[in-house]
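Let's start with one chain on its own, the form predicted on its own, as structure tokens.
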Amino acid sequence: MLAAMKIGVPKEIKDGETRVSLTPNLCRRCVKLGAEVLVEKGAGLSAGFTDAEYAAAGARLVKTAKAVWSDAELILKVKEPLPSEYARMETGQALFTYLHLAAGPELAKVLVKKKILGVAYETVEAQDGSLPLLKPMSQIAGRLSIQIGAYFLQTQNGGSGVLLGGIPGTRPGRVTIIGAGNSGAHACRMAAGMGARVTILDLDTRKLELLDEEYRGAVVTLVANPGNIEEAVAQADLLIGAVLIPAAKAPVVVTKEMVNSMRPGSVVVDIAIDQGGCVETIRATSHHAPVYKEHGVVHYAVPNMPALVGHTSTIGLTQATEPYVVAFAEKGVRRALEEHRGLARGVNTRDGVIVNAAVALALGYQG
């Protein structure tokens, strides 16, 4: 008989982070499967879940993050560990969270040094090759990007004063979206719903065909070649960067010259910032200082955008992670990985080695 799995849930400490990696309902299910669940006090409060709910679900509440990290075999998080958490990781421990190591070389070094079994949400695969744990947060980030862009387009917030939907007798705002994956498609839906004039670009013509059919030509679809990108960026009141290459750094597809061609007070929201960003002038910001101006253009690049809607994001994320967390609780980490090929694809580091080829290539890791 397997020894009881110890699962630890520390409170997220990234700036402005409101999500939690385990809901009381999922906690209850893990406990019924025989796992011991340690939850740091207050871990779920900002997502709308009280300590009392976790206690009723069978969790053991602990006062400090240190106590969670030191006593758990598997750590469940939402965001990647920050430098202040590096010392808390125990050698050989398992970690299940968003890692985005292609844009985090220092974290990668720590995971390798401590021989952490790092399982990244963003590289777990479904049977059809899709990325089920990236999907819900990409959808939320895509929808939020339009809300955020509309907010910063307001004159009082440093924008050009353009209302995306316009009114009769005025030009609607122009939204350019680069990337037609989950985040780009959901950004498109929000922007079109607000009445903006939307242009979306991608290299995959199949995605463009689907969007053209869905919107019956009301959205302009273009192949993402340099000429089309240059023209669409120059016309944009709001530019959304939604380029994703799984486990790799995002390619820079919008140059500083393109940004410079935008009208002063236009807004850039780069959803790809978790993977380094796809706009040359972008750098990561935070919820407390979300924007800066360059070339007269407002730049927004908060890596944990879904934390703006912590309750919805937590529900969406944990619904997606539930089958994998349950597998860990029921079978143990190693056996669950052995039996689930898609979950095993999430392994980025193991026994002191970066085992994900795309991550290793992005970091120049030689093995």
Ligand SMILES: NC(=O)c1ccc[n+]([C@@H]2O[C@H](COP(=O)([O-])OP(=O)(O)OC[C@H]3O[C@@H](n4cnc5c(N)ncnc54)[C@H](O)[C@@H]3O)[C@@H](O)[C@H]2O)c1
Contents of the next structure:
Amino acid sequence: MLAAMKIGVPKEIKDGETRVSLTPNLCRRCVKLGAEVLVEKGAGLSAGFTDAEYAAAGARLVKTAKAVWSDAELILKVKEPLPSEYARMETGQALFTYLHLAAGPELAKVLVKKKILGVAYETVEAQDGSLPLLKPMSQIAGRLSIQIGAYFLQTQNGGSGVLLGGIPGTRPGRVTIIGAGNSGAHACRMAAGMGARVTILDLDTRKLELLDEEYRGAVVTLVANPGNIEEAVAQADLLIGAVLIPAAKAPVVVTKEMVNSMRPGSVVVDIAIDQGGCVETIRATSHHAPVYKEHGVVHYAVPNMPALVGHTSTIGLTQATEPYVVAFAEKGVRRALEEHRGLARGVNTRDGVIVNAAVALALGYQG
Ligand SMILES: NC(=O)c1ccc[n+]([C@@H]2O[C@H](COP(=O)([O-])OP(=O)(O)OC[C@H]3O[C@@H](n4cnc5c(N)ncnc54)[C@H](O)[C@@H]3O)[C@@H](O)[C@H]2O)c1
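Coords for the form predicted together with the ligand, given the form predicted on its own:
So here's everything in the complex, that chain up top.
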């Protein structure tokens, strides 16, 4: 008989973050499986879940983050731990959250030093090799990127004053999306739905074929070679960066010269900022100060965009993490990892070593 698994749910502290890693429903399921769940007071409030709901689901509510971190074998989070949380991690503790270590060398050092068993949402794999815990948040970020871009195109927000859908008799706004994966395809759907002229580029021609079939000519698909990118960026009122090489730092596909070729007041939304960004002029921003201008172009690069819609995002995220959280609660962390190959692919750090090859390479660690 296994000792009861202790799962800790701290309140997220990243700027503007509103999601929580566990809903009351999932908490109830874990408790039924014999786990003990510690939830920091107020952790779910910004996502629409009250302390009373967690208590009714069998959670033990604790006053401070410190009390959660110091007493749990497995910490469930949404965003990567921030510097103020580094000291809270207990040696050997397991952590299940987005880590994005390729863009976070400082955090990687801490996880290695403290021998944290770091399981990253973004590298957990489904049987077909896809990334099931990245998918829902990418879909949300993709959909949001167009409404955010539309907002910053407004004159009063520093934009060029282009209405994406235009009106009859005017040219609609032009949206260029680089990357036709989860976030890119969902950005495409929103932009096309608004009536913008959409061009979407990817290296993977199968993705372009699917979009071509779906939109039947209403969206232009292009292979993401430098010439096509250069042309499509220069024409864009709104440029969306949505590329990903799993676990690696994002490739820079848009140079500063290309950004310079955009019309003043055009907008760049670089969704890939959590992996370092795919636009040369991009640097991370936050919900409090989401944009800056460079070369006359508005740049938006918030690494936790789904926090803008905390309720939907929490439901989307926890529905995806549920099978894995349940496996941890039921079997304990190490056995769950032994029995689920796809979940084990999420392990980025273990016993003081970076075990994910792409992350190790990106950070310059020896294998
Ligand atoms: N900022 C946020 O809040 C937020 C939220 C969710 C996801 N993300 C990030 O968005 C990024 C995209 O995620 P996704 O789920 O859409 O990935 P995905 O794997 O579904 O799609 C990425 C696409 O990029 C393409 N690609 C790779 N290299 C390319 C290149 N050089 N040129 C053109 N295309 C290229 C791939 O072929 C793939 O189709 C990731 O970094 C992810 O972590 C950010």
